[in-house]
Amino acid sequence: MAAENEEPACRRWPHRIYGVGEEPDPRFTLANERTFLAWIRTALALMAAGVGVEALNAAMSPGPDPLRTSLAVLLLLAGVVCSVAAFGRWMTMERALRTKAPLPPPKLAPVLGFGLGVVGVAATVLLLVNGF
């Protein structure tokens, strides 16, 4: 039975976020792999969102537009970047509740934020140039 609690850290990957610290309360571990989870979600929408830009590019015009095609990969992109991102957070913010250090602020957050406002010009400079 003693086995089964030595070095637990060693049996955990990545190495380098159960290697320091010490356990946190699991209810905050859990609230961050939910958002994790929730930034994930977020990135496959994203793309969801990218591809069917693309697939209606190639339904409704006779050739490729260039504007939904550039909205399609800002999407997309945009999903890649949130999913890297994510894992990321996540490893952040365990290694600072297992040191029991200050949260980081959200890096991910403004960069969205931004990143689709930019991407819903785009979407209503296209509706407006090829009409509705």
Given for the second form:
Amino acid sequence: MAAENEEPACRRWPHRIYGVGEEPDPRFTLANERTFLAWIRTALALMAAGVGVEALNAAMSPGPDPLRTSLAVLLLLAGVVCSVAAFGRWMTMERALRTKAPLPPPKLAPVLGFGLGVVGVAATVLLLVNGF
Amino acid sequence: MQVERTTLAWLRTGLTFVVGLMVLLRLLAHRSAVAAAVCAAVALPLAAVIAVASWRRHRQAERNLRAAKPLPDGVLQAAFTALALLAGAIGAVYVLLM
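Mind giving me the form predicted in complex with the partner chain, seeing as the form predicted on its own was just shown?
Starting with the chain above, the whole complex follows.
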């Protein structure tokens, strides 16, 4: 019985998480998964915003526009950082749950909040510069 | 209920991916048909595999929870992250391709 339980545990990936601690309450694991998915969706929303900035403005005013392109690239980069951070955070949280350590506070959330504020200001400037 | 809610979150995220990728590829096709075809050939099969894997994960989670066995591991999380990075790359191709 013990061997039966241990063998699949060894095959679980990544080993960095499943090699330590013990199985937490399944509800916590599931909640952690949903939090990861919420972060991934946030990343997708950021990327969609980047592509949207480019697509809408290209339709309105054709031709190259460095300001517009840099805003789009900034949003895409934010999305990429956000998705990598989502996975990293999922790992950190799962490890903390397994070792019964305190859960670390979200580092990216305040950055994202302030960053989106900056993006909002940039989008407003872009709107004014392009004359609607 | 917890498993159900988590499965819905997986499916919702998967759906967002598929819809987002389709819109993005449609936009990209406007700028370069070749780039759109290449990106579609890479991204859409991956998205389909991930959709099937999400459903299988749900079945496994239900089964394991009943049998008091550990829940599924982190492979699908890594796959979603990879797909998000791919979507970001395709988005960058679109934005930078004038």
